[in-house]
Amino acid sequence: MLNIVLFGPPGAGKGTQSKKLCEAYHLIHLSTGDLLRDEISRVTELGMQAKSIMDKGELVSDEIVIAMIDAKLNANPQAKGFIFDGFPRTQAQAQALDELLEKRNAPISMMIALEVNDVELLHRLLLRGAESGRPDDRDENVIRRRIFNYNNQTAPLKKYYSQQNKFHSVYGMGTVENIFELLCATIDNKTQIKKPYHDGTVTIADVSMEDEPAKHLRAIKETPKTNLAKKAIVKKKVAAKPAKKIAKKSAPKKAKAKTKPVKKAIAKKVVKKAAAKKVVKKAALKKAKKIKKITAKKKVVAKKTTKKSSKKRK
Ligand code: AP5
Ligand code: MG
């Protein structure tokens, strides 16, 4: 028996994949927030109640979708396995499944969360709310509630499974038709190869929440589209610093290579320059002692005459 949790936030597209992949591996798809959507629209007493705990996006009880699961195994003991999208999203209720599977001696296989940024969450949720009109997708206030529960009391159930050695998490951003692949690729993975896709760890960074939904909501609001495409440009250039840094240390060593005859021509001149500058001294020096003889000569010559015009008069 194949029985999948599909975990991930309000607008992950764990409603979308989970029956793409309910009709790949032939399984039933028990989704607690369309069990829910039913009691509605039939007015039964269960949905009246639940109906405005879901309007203001808040968790329905544990009692209720505890049953309602209870009530849809029973109804389905030939399944192949199951799908739970939406469920568990409390401690309690994840304790509550592994109970009653336990029972049916069919064990949780593996739990797959989709991971999609807070930006593109509300994005797709307040484009459903305009376009299909389901009630707690038309305001953003109950958007920015059920992100935040999810966060608190959803999410750390990545931890009780990842605690089984069945936590797996895949890429939730792309293409339905990506994200499906990807989500068979790890459920194949799994069950046939007997080795875990994924270690456990979470392939994107896990989308953080601040601890007041009003917060949290600037946060997304605050957070554009074009910032994010920065980061990646950012992330994209850390990845290039290595290839610039061979090229950094190469360049000088070519660089030393060329100026390398330069430098002995140029030292060449430089000597030569100071041999001619030797020679001219030198010649300047004896040109020096040159006119330094001749005006001794001249002053003895000129002693001389004085002398014997001197002689003379007397
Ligand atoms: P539920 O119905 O489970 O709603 P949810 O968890 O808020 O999630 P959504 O159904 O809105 O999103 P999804 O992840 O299924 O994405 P989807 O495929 O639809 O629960 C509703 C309420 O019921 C809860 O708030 C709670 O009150 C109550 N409830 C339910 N279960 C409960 C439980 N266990 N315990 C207590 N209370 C419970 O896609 C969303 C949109 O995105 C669609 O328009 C889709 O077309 C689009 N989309 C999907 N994939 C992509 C993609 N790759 N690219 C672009 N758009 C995409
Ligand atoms: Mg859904």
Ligand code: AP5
The other form holds:
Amino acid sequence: MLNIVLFGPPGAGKGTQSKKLCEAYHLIHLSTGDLLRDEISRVTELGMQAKSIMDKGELVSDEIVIAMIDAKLNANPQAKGFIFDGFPRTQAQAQALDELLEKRNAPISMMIALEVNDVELLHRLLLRGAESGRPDDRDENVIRRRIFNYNNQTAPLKKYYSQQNKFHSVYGMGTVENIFELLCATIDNKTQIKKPYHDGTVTIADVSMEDEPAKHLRAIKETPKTNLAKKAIVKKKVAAKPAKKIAKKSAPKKAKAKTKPVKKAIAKKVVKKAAAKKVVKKAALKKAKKIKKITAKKKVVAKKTTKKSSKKRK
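Could you switch over to the form predicted alone, since the one displayed so far is the form predicted together with BIS(adenosine)-5'-pentaphosphate?
So it's only the chain below, everything else dropped.
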């Protein structure tokens, strides 16, 4: 069970933060002022006793307040915990509350004090008085007296809970959300089980001599370090996959680059063939010229022979 005493001077924001903490941790808000008003409105025996004392202008005794708290605890047996807002105010009340909770085997888990300076408190309460119309929040002298009384009362309570290692101080100035985060961090740090840190190295202190050696070897092989090494290898493989994709994408470019020398080679072959054709044409022209010369010579020879034969006939 999580039982928290939330303490702070008037205007520190205990009521606002108590509601938020109750929602976050599923707790029940216990305010002595609310308890008194509830008991009186329901006309219970405790309520009538308290009303008669308050009507005389006297303070309600610790016994009556503790009895009201006991009744509230009995009415919520399945509760996960309580936030005690504004109670206890004195060391005698704190001791009486401890005795009541010890009987239930549900002691106070921690006491948190919201720390706000007097100037800020005065400013907050005057604003609250202007909005709500509460007379005790509109008179500056009354406010200063209330803050002074609180500071005198809390000194012994801080010492009382510090001796039990339960006192925590939280900076109560800032936004409602920021203060709430600080309160939650304080509660979580106190209540959550902290797992011991281990870097994976097996030492003599980690190994019992009664265990089998094979178990120790297995533990050494399966240390977090080897797992980290495996993860690193997997990461390298994963990192290599995009590189392969990039290589595949760049492959067509390389193929295009290879086509250039092929085109040059084809062009050279075409040029060579053209040159070869020219050579053939030249050779053919030469042969044709030779043939013409030969035929011309033959014609000349033929004419000469015809002339000679004609002369002989004459």
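Positions refer to the first chain, counted from 1. Basically, rigid core = biggest C-alpha set you can superpose within 1.5 Å across the two forms. Bear in mind the structure is a predicted one, so any value in this text is a computation, not a measurement.
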> 2 Å or more on the CA of residue 37 between these two forms, with the rigid core superposed, yes or no?
Replying inline: yes
>> Superposing on the rigid core, is the Cα displacement of residue 50 between these two forms 2 Å or more?
In response: yes
>> Aligning on the core only, does the CA of residue 59 end up 2 angstroms or more away between these two forms?
In response: yes
